[in-house]
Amino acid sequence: MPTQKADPPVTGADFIKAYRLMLVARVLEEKLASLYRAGAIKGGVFLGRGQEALSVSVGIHLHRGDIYAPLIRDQAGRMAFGDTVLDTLRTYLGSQLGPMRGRDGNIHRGRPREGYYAMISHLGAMIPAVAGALLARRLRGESGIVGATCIGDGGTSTGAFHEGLNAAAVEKLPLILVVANNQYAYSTPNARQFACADLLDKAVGYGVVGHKVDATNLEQCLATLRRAIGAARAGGGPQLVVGDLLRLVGHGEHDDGSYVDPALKASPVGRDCVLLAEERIISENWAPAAECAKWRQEAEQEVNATVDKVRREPGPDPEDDDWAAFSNSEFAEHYAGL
């Protein structure tokens, strides 16, 4: 019986790369949480801390043409995939020179076309579009492209997630579907949301391959993904992805998070993936601390001049503005991808 072939290892450049990616997310975010508490921004505002390991660790290793459906906490993975400090300023500042124009609340950004889904807010509901596309892609005859999308623990729970991961299963698509088990839906904790002992155990009752990581790890994580990912794209069918993390912060910025129970927080699960892939850095000696501090300078820099540019920029004005978007010239080509 042939031996299985190894993967090839994380290398510290790839764990660099992956790293700045995440700094990015995390400073841009953090920018995001005060200009919501300085009441700049409108709607909520819904941070990915903790789990930037996990979501840069998609869409890192996705490819052009392939589809990416992120959800609201994957500031990290939307960077990789090739979203803009800039597009998301203009987002959730409501600019007309925005992605979205300005109309669409400040989370449900996206560039269709280009294989970059607007988020659905109902959570689940974006495994069905994504496994609609991707059976659409089959009928058109493409190959070797894969879709991933991203959702939470308590996502897991709805019929859209049901729907979405037995169809794909059932047509072998190769979908990619990262459950970040942040330990809780909202307020919810784990142990009132579902009954089995591990969310894993789903993959099995669903026919689909299934991949467990230690989410504040981000060396497991490339490596997993960059596994689960290639599978897919190989042929293997849907990859079901769960990581164990804690989320870092409240639901949202409304929230405070005074729910979550303290000794979560002082356990390995709460560890905060950021420090830990700095720290990493640091001890491997890819890096010294004085590099990872100017990375961080850097990140900050371009996130306040962006800032000061946006919001220089115009919002739309309902008196003026033709918001007939999918029947406007100007917009059918930025749409086609729907």
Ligand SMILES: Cc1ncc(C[n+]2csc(CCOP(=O)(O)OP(=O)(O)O)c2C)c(N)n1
Given for the second form:
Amino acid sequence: MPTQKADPPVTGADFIKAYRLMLVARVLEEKLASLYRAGAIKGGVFLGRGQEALSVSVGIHLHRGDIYAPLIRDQAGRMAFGDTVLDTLRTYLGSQLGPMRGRDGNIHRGRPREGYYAMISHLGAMIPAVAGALLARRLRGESGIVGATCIGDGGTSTGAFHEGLNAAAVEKLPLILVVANNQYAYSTPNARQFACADLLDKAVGYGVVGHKVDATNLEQCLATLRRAIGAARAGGGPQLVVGDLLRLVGHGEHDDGSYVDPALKASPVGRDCVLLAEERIISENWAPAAECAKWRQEAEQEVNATVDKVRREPGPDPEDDDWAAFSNSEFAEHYAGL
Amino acid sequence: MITYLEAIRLAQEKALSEDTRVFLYGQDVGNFGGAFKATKSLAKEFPGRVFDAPLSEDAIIGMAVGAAIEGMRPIVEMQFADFSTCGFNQIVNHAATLYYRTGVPCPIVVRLPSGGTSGGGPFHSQSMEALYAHYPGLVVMTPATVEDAYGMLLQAVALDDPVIFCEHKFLYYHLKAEGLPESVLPVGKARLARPGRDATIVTHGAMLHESLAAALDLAEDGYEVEIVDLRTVKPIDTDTILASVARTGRLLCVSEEWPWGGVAAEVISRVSSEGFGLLDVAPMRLNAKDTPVPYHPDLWSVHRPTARSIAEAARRLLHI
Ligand SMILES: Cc1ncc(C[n+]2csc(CCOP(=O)(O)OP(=O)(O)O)c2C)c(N)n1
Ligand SMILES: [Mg+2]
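The block above covers the form predicted on its own; next, return the form predicted together with the named molecule.
Next comes the full complex, and the chain you just saw is listed first.
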């Protein structure tokens, strides 16, 4: 076996860059939760609290020109890939000016032309789509690009997960599939979801490289995703990354998560990756506590100012919507009586 | 002579040769040339652009969606239309919604070898056009002639919207034409397949040919039946249908699919609400029986409409 080169260390600067994105995601999601309670959100709110370290590590290692199909709990990864507080709030608050124009909401947002795919709800479905995008890039002769998508422990049980990962493996596509095992799929615990000892076992079954990470630990997440994404970029084929963590909120803001086992909350997976990262920054003397507090304030200011702005923006106007499901406008039908 | 199947192969060959964005993906479509040989020799002719997929309909269509977002024009083959249910989610929830949600079109073509053949049985015989037409955002084509099989497949590839291309297996081998067409009607335009004055039959796919045979039978009794071939069931050409009913006052819809919520039901709904005054008698429909498609040829030939049952229905419509 060739000796594995030791990973270069994650520097303080890398760590802080990721931490600040996590912080923006955390603060933004706290705001979304309060807006939800105030009845200001159109539709549901699904948060990624506790999953920021894993998520940010995906987005931060992608380049412009790569493909990213984030899922439910990837606010941090989205910010790292270039999504904005503004686009996020416009989508949640139903502004006509957002990328989804009121036609889709919350986490179902993206800008596919920029490699930032807009997930459909059906879990697993984005995996084949990213695989196909990578196939297209290969057919066009592009190399050195990768595609990443994320899924939960529940989503690993779908047919699309199996079909997508298998097809990507057959084609040796540069796909990074990141599984956030947050111990529950809505209320369903791991024990009712799969029978393998660890979701990482799936990697060998599909013939892809597997990586395991303690997803409460930002440094480990950064190092692992850098390695996995680098390997895919270098032609190593699909990479399956499994991170263990705990969903620190309800499934959605409508859910109090009362079914979550208290023992898990008290265990290492139940730690808050944002707090751990902040402690690390301070203990390593990468920045003082006051600096961390200032970053949080800056994030709060940006979020609050953006909420104020977006709340004054117009919603979609049913009279203005062209109600066109076809891009060829001549195919649109105007049904009698509608 | 060119068969309907060969026309489909030739259209794919032309699409591959004229547009580098086109590629073919599906089970056994590579060196083997497809279960029906609709992609025969194309893998050799276009190296690296025609390749075998694993037995994964969801992945095949999902990958086509991703490739389309990246600017390609994938043509994917379902081995049989029936198996597209395993890729249904990607078709109706991903491909069909993409443009409305994101403003990015999804130019994929999903080829569905459709409809019944003798001995096909419950899972190799289905007609799924109504199912897909139900979803906003999908163009659903049902070519009934060799010329349309060729011309419409090329149109499908050129369209920016996702196309469900229902090619009828019953027509694959026995339907032949002298040559390939120079031109093709616009997408969504129906064709008057036979002029008449006494009644209108609206149909599509293999049922066109059963209906034409029924019309010959009725002509012997002195009745002239007009036949409209829908060609594309979505968008549907209501104007051509209404114009025909305006001439004849009588409507029979013939469709190989199941009756509930099918294309025939849709046509009758439109004519009833938009052309009620044109009708002299209540419109009729003739569909397959409302059971799974039976395997035994003796059952199958009664399960679907045939020239005989169509002529019988038309006689009732004409009160003969
Ligand atoms: C195919 C499919 N079935 C059901 C749902 C409804 N649903 C939304 S989220 C969810 C749980 C997902 O659990 P998991 O994959 O572990 O992700 P997590 O929510 O824990 O991040 C379910 C069942 C869905 N979106 N898609
Ligand atoms: Mg989960």
